[in-house]
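Presented as structure tokens, the chain that follows is alone, the form predicted alone.
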Amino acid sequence: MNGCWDGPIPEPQVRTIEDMRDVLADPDCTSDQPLYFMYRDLARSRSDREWLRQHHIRYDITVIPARVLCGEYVKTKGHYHPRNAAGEYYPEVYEVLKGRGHYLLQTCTADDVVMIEASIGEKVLIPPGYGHVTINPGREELVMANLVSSDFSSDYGPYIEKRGAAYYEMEGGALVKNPRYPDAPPVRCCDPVEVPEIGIRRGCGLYDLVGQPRLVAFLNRPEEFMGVMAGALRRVPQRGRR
């Protein structure tokens, strides 16, 4: 967190081994250090918050540590988000403040599976019925913030029932297909876009997001911005992974 964030820091939830036994490549992995740790509903200031409350809006900031468990980079549980009111499943956004960040995409049926790379100002999309894993693959600790409606819970049930996502990213970056999904097919790789219709955009931080209603609307009302939202899974032409 130093450097990364500048107002009151409060207790992290912290994921250990054991909360993480039903996703990893390897179940029966052991470790005495802690994986993650997530700083949840962050504000600057009492009017932050009372602007964020008002209008369902979350920031967060995750700490995951460089390391590597039984030949597995360490990473985030993995959910996916429910449905609005108006029928449609919320979206989120992140953005990389210090390290590196692998985002393993995938739909609930994981017929389609992405993953992009961002490194330190790069935001990534989380479209509308995609769930999402979090890697480190670095030597570094991976700093991320994000902002997501605050009207839902995470499901992480489809992650667990599967034991992870449908490929696990190894040391050295071999992507290894978890049996459970025989039919996802090979990752596809994107590169971090700018939608400068919803403020996502370099030299524009996610909290300098906050109090601006009409940039953040699209975490509640995502039916209202699908066009815009459209291209957030653009493919990288030819070269693959950065």
Ligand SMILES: O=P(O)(O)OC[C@H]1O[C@H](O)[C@H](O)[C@@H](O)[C@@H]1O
The other form holds:
Amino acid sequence: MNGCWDGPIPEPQVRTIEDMRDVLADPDCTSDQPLYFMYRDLARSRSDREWLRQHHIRYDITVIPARVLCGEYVKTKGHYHPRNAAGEYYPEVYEVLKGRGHYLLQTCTADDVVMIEASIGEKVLIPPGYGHVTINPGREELVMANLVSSDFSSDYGPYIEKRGAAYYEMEGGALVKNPRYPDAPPVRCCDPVEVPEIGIRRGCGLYDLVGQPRLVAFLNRPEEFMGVMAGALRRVPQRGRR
Ligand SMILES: O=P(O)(O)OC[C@H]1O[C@H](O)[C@H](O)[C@@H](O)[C@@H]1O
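Structure of the form predicted together with the ligand (previous: the form predicted alone):
Let us now look at the entire complex, which starts with that chain.
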């Protein structure tokens, strides 16, 4: 968290290898170290907390130390979001605060599997209907923030049933297909894209959206922003690419 957050720091929720066993490439892997730390529901001030509460939004930071677990890069457990009252799936947005992350997204039928690499300052939109896993493929700790609706609980069931996402990322970067998804297509690589209409742009941190109801409305009313979010999963030609 050092240098990534200057507000009050609550006790984190911690994921251990026991919490993750069901989704690992090697479910027999052992580790006595915590795998990642989730600092949920952060606010810099009392008034920010009240604003976030009133707008049904959570700002979290997750810290994922670099680790390789029996050949597989350390990652989050993976989950889907449910639909809201209007029938649209809740989206989410991430920002890399330190290190480098691989965001592995997939539809619930896994007929589209997308990998987005993001570095410090870049943001990744998880569009409605995509489940997601974050992988730390580096040698450095990954610290990322997210903004998400506080009105739902994540659904881990499909990832647990299929023992993880459609692909496992192994040390060195090889993507190994999970045999429980025989029909999944090859991974499609996309870039972090800017979506200024919903505050996703360079130079604007996610926390800067606190106090800007228009820019965060998509988190609870995604049905009004489907057109805006439609271009989020694509390859950016030429210069924007690393
Ligand atoms: O819930 P997991 O799959 O373990 O993933 C970890 C992250 O997921 C969500 O996006 C939460 O909003 C974060 O607070 C959490 O750190």
